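Here we start with a single chain on its own, the form predicted alone, put down as structure tokens.
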Amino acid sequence: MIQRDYLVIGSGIGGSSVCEGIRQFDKKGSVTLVGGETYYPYKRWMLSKQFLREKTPALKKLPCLEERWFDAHKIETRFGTVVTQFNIDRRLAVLGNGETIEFKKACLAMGSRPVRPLVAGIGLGNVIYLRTIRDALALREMAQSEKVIVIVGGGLLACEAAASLRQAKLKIAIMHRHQSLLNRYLDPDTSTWVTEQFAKKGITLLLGSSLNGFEGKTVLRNIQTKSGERVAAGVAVVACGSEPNLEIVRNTPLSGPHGSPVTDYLETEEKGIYAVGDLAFYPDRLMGGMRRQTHWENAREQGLIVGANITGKKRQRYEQIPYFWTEMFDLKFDFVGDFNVPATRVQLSGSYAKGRFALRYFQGEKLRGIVLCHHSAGEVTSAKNELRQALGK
């Protein structure tokens, strides 16, 4: 049996940021990182953007960590491996190719997988998840001889992987149940200009439309909606969401129903055993709630304090404004607080024509999010000691 003092289980960006922050306060206690992929740990990020719309995919930019640093920080990594079995009680996990770790501490970092719809048709050949490495390099390949792209969704990935495509010069159209794009985030004035503008760099919108369907007898000819229109596709990338893989500590205090619950600090009731990244529904101490974030910026932040509070040596809550940002064509948008409510009063600054602007969404007299629209980082940090302030925080 191998003994570890730290597992930490998934390879993403919260998975290496707990291994950057052990090593941080803990230079010799055993750790190991164990990850499905083959890949040593990159930027996601950049797969719904560089990668897809440069004629060379990107694939030396990726790592935010290479070989050599793991190699450098004594710190052992089991990729294209899986977690099968995971025992709280005796602080054993169980990998898939039958060896077996005991643990003194462990940070869950699994992260999230697309939501499938329950559709037919799902498991046709060119029905792509962009999750990885691998279903951008399969997307990249199927571009190049098929003449339509229809992408399934309209939130963050949808928009970013479809604005891409759209620079590469592919033929691209847009499917989403609501009227207009980025609604969840935007209002509905700022979230129909931003429709104009993808309709202007000439990607068909098919709003309103709900997916019904997947068409074909072994790759996908067709889209079926809930209305019964059938749109021609030899392309569908499926953004529709995600869900935190949470499989191996299903029916445990480790998984709820929005997530693992952990403290301020990360822990979850389990002591000894953490949580980071899209799995973690953490106390949000500034915005008030309990709340679970899918961004790489916030699973960056929560790795670094889970690699310092796993160790002991140092003990910090997770106090963070929630902030993430996007890019599409000329594009460039930062969001700043909480997005999770519609706001009852918005107030514009700029403005739309130049491009540049910035929202406040309050509800009732409450400021609760910043949107900038081509800002620097240094009227971000602005943006989020406003939001701190106004919190009385």
Ligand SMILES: Cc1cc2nc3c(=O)[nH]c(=O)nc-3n(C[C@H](O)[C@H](O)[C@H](O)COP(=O)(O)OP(=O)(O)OC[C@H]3O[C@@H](n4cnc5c(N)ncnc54)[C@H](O)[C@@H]3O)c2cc1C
The other form holds:
Amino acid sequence: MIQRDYLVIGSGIGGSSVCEGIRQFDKKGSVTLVGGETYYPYKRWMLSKQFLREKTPALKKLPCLEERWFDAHKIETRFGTVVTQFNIDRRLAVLGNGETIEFKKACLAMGSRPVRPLVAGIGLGNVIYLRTIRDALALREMAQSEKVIVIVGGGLLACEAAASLRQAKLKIAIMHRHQSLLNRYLDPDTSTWVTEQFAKKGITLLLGSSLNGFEGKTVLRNIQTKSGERVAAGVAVVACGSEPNLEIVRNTPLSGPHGSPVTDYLETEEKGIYAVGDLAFYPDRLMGGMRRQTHWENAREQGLIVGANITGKKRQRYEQIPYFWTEMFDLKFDFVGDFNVPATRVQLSGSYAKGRFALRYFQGEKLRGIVLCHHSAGEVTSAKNELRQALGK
Ligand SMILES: Cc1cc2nc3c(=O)[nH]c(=O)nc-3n(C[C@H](O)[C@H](O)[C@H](O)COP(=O)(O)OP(=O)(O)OC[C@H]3O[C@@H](n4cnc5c(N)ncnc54)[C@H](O)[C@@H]3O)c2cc1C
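Alt. form predicted together with the named molecule, vs. the form predicted alone above:
Every chain and every other molecule in the complex is listed next, the one we just looked at coming first.
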């Protein structure tokens, strides 16, 4: 049996950052990183942006950590391999190839996967998702031969993918059940303004349209809406949210309805087993309550903190203001704070017309979130500080 000091499951940004964090504090302990994808850890966020837009897919720009980094830091990698069983009591993990790893400490970093709506025709050819390099390559390929691409969803991923494909001069429609795009994150006026920008760029907007199912013999032909309409489509990109990959710990205390519950130190209730990134459900000491974020910087920072904590050489709390960014056409938004509850008051500075503005979202008198459109990294840091101060932290 293989024995390791540390086992990291999932080779996205969360898992790879755990490896980096471990090596800052423990140069010698044995580490294995197991990842279901065949690639070295890469910038997943690029897949809906320049990777889709550019004429030739920029595979070289994607990697975060390459083979030579893992070699130099003596970290064993097993890519294209999944953990199929995780025995908490015996501290054993079984891999897809039948091998078993006995570990002293472990970190769950399996991330999330796209939600598959429970509708007819979901298994048809050309009904696809956008999560991995393979998905993005397949989408690029299909987009070459199909006339109309319909993006189902109106959130961050849907809008980014639609914008990038449109920039690649393809015919794009967005089908969204609400009346405006990004409505989950933005106030109604800004969401409406963003929607208008998409219309101006020539994207067909099918708003207020709920998905009922996909039609076709073996390959997609039409998308059916709940109101009985049929929309012709050659490819459907389904972007209806994501859910955590927690199968290997299902029905254990390491898996809950909102993710894998962890402490301030990102440790699960099983000592020595941690969770990071898209699947970690952590106490947010700054904004309050428990939170699961599905954003890049969160996975990166949590990975580094767990890397330190898991060695036992350092003990750090995860205390970050929630943050993410998005880019679509010539718009770049940074979101600082909590956008789960709609604001009761919105303060706008700057102007939509100039495409540079800031929005402050309040609940009662309390500042809860700041949205920046076209601001610098320094201004994002200032917004984080402003929110911290407003929260009295
Ligand atoms: C197209 C796209 C664009 C995005 N753009 C942005 C953006 O602009 N800004 C932003 O903040 N965030 C963005 N995100 C979100 C961000 O990429 C994620 O929050 C981040 O990748 C989460 O990192 P993670 O390591 O937790 O999980 P993941 O990146 O999902 O990595 C988890 C890895 O674990 C592997 N795995 C799963 N189960 C197992 C198993 N049993 N055994 C072994 N391996 C397993 C998976 O195959 C995967 O490789 C985007 C996401 C996507 C898909």
